[in-house]
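Listed next as structure tokens is one chain, alone, in the form predicted on its own.
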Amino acid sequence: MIDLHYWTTPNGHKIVMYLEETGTPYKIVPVDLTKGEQQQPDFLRIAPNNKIPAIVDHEPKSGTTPVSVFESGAILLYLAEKTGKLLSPDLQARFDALQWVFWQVGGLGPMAGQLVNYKRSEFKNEHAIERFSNETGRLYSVMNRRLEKTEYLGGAEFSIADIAAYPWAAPYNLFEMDPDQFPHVERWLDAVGQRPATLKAYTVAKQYNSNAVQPPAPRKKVSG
């Protein structure tokens, strides 16, 4: 069994779509960001950074100790690791996905996580919005032109790479970046978003928080 420190984020959405597209048993340990729960001691042996999300593996591969892992990047890794699932064998298949997670975590969340904190902060700084919405449309534009030439982020076959993207992207709106301008991200939005293990990763994150973000529904495409 996998205990899942979690909250309604992007970050918390990735580990729940990975448990459910593999079948993995989990339970969710909610961790309320805003009342701080983030900070309490117990959260911190297992997430010294106190962000979220965290996974105990109380069944890990190897020796009957519990396994504790943070980082949304490092748990995707551990559970394919764990299951053999969502990430290949193969060497090269299995860079393909992985350089994309971490074009993920170093990138895409960091740039369009600073992009929305300024846009909602009272105390606006033109620059900084500027800035980081230039990067966010150019990270957008990084992915549009690698699904142009594959069906998924780390190639042929669905993985890690688009569970730790999607939660991201999705949210366009917020980033008021326009999807007419990044069709074969839009087309790839749209298949992610129809497996039904990100729809129940969103249903899960309601029954949590009522004001989660949910992903804008695919948009009607006008035909010629």
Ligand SMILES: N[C@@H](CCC(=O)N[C@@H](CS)C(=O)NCC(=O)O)C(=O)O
Contents of the next structure:
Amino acid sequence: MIDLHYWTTPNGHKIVMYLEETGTPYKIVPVDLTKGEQQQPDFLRIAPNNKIPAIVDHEPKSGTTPVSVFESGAILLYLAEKTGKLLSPDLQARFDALQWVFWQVGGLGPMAGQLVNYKRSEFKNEHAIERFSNETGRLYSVMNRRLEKTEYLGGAEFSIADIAAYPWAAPYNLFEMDPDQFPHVERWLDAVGQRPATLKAYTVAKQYNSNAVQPPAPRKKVSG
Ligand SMILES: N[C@@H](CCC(=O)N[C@@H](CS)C(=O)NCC(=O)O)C(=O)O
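Other form of same protein, the form predicted in complex with the named molecule, not the form predicted on its own:
Okay, now the whole complex, with that chain kicking things off.
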């Protein structure tokens, strides 16, 4: 069994999406960020960066000592290695996917996260808002160009790259990104958003936090 130390935010959704996609048994251990529970010493022992998500695998592939992992990208990679699912064993395909996982954890997540933080702040730092808004828009363009060429971020197959990016790309309204400018991202958001595991991840979030941000419904295309 895997304990998932979780809250109802984009980095938390990723791991529920993966576990649901692969039918991996897990137990949620809520870490309510609104109550500062990420500062608890017990959590710090598992997650030295004081941020969710983190996991403890009580049945690791080798050995009997439970394995704990923090950082969502590392967790996705760990789970993919454990289950052999959603990350190709082929070297090129594997790194096609992994480079987009790293792109998300080092780029889209931090930039979009900072943008929302500055937008919500009572101190209106216009330079910071402009900087993070431009960078988030640039990253959406990067994703759009990629998804013009391939079905999924990692290539032809759905992978941990899509799971990493979806929860950060879906709330484009929060970032004031115009979906009309990113039609290939929108096509991909609609496809990933309709997967049963994705729908389940956002249902789980609502069970723990009625204020959890939900992804936008697919927009109706006007034909003719
Ligand atoms: N790079 C980390 C980022 C994790 C992160 O930012 N988690 C947020 C929620 S999405 C958090 O725990 N924030 C609490 C805090 O900053 O105190 C990852 O990908 O796991």
